[in-house]
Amino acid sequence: MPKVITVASQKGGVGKTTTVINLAHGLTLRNKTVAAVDFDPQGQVAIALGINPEPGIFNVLVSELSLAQVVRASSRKGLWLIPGDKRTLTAQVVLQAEGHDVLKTVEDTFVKSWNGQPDFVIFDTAPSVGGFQEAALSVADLVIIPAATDHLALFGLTGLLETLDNLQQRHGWLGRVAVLPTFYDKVTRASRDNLKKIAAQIAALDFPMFTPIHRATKLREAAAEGQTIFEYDPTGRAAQEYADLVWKVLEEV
């Protein structure tokens, strides 16, 4: 089976989707094949890759289309997408209302059913608790938690760590966890102080903390153009930082 990476936070605006698309593309540049699965109803993975959002998640889980019918090429060698849109939330509600085991359904559909397996499946998730987020966490070999270096983001980090602890207690989850500081601005005292708080929060938990991703206009511009940072500004600092993340992920999994 493919290795599964889930990018999750219980706070929005921390760089989840940016991390998903750049990690996914970065892995393909290291000759890996990747399927990105967008569980966020905003459908921004498709937008950031220059693809139109579609109800792919809904169509495969509720309309019972095959995975092959909903998967989309990204125009990048080795990178595919199962897109989502606002109907993703409807799919979650339908599965729960009909009594489906959401965790098992997600694993069977998006991890076990590939014909010609990718090396990696990467889930983007909504910041809401439960449902598809919990399912994507439960099947992950590695959970990456983007944590913006601001005060409120610390609460999102704490909440997700509690969710992972519950998964370990209830389902015996044995995946690994790593924290990725984002929107770091070393010239701002608050950003430096919050980075120290993040490091202190995870120090006792034996989790790695990846190299911080600095706040960068280039990352916003790249997403607006439907490009990854490796396409938009391949020699810039942000590309170097995401390239470092790719290597660290390969070491972790």
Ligand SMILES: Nc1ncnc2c1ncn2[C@@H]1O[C@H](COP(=O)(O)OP(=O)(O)OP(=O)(O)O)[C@@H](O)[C@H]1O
Contents of the next structure:
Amino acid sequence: MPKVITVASQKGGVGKTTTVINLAHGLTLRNKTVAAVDFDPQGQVAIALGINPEPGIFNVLVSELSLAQVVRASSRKGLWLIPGDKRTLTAQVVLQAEGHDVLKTVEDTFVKSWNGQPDFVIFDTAPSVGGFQEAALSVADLVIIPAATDHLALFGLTGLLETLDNLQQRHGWLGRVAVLPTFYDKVTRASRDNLKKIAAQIAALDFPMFTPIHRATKLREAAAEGQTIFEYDPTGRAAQEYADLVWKVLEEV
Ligand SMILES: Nc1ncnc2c1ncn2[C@@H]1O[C@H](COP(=O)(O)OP(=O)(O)OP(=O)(O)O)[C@@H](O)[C@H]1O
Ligand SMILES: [Mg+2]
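Since the one above is the form predicted alone, can you give the form predicted together with this ligand too?
Now the full complex is given, and it begins with the chain already shown.
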């Protein structure tokens, strides 16, 4: 079975999708095979990788296409995508209305049904709690929580931590949690102060913290071009930082 990484935060715009895309591509550059699954109805993963978003999650869960019919090869060797779009929300409503166990359906469909490949499944999630977010957390070996250091990033994490707590208590969830500071700007005092506060909060929760990803215009530009940072600016600092994250993740799972 693949190792599962879920990138989650209730907060919007903290770098979840950017992390999913660059971690996924970065792992393939270390000769791993990776399937990115986009549970966010905004469907940004397909856009950021320059891939057609249809068919996707909805079709697998509701209109009965098989995973093999929906999984998309990207132009990157070993990197596949199961896209999402706004019908992902419909899929969630339909599953719940029909009385399906959403957690089990997600595990059976997106984790257990692979045949030997890929090495990793990486879930992108919407900035909310419950439904598919909870399901993606429930199957995770590692949860990465991006925390933007340009504001008090851990403020508003309560729902996510409660969900994880609940998964531990009720479902015996054994995954690990790590925080990834993002939008770091070491020349800005507020950013440095926020990083210190985040580090203290994380230490109190006993979670490891990855090395911060600096704010980098190149990351925004890469996404707009449908490229990963390893394609758009392979020798820049952001690529180096995401390459470091890849190593840390390989150590962690
Ligand atoms: N370290 C960074 N430096 C500069 N820009 C970044 C950085 N990380 C991400 N961005 C840009 O910030 C925007 C938000 O990032 P991203 O889409 O990854 O966040 P998100 O958490 O997935 O948002 P949402 O909650 O809406 O899904 C995007 O335009 C992205 O290209
Ligand atoms: Mg996103």
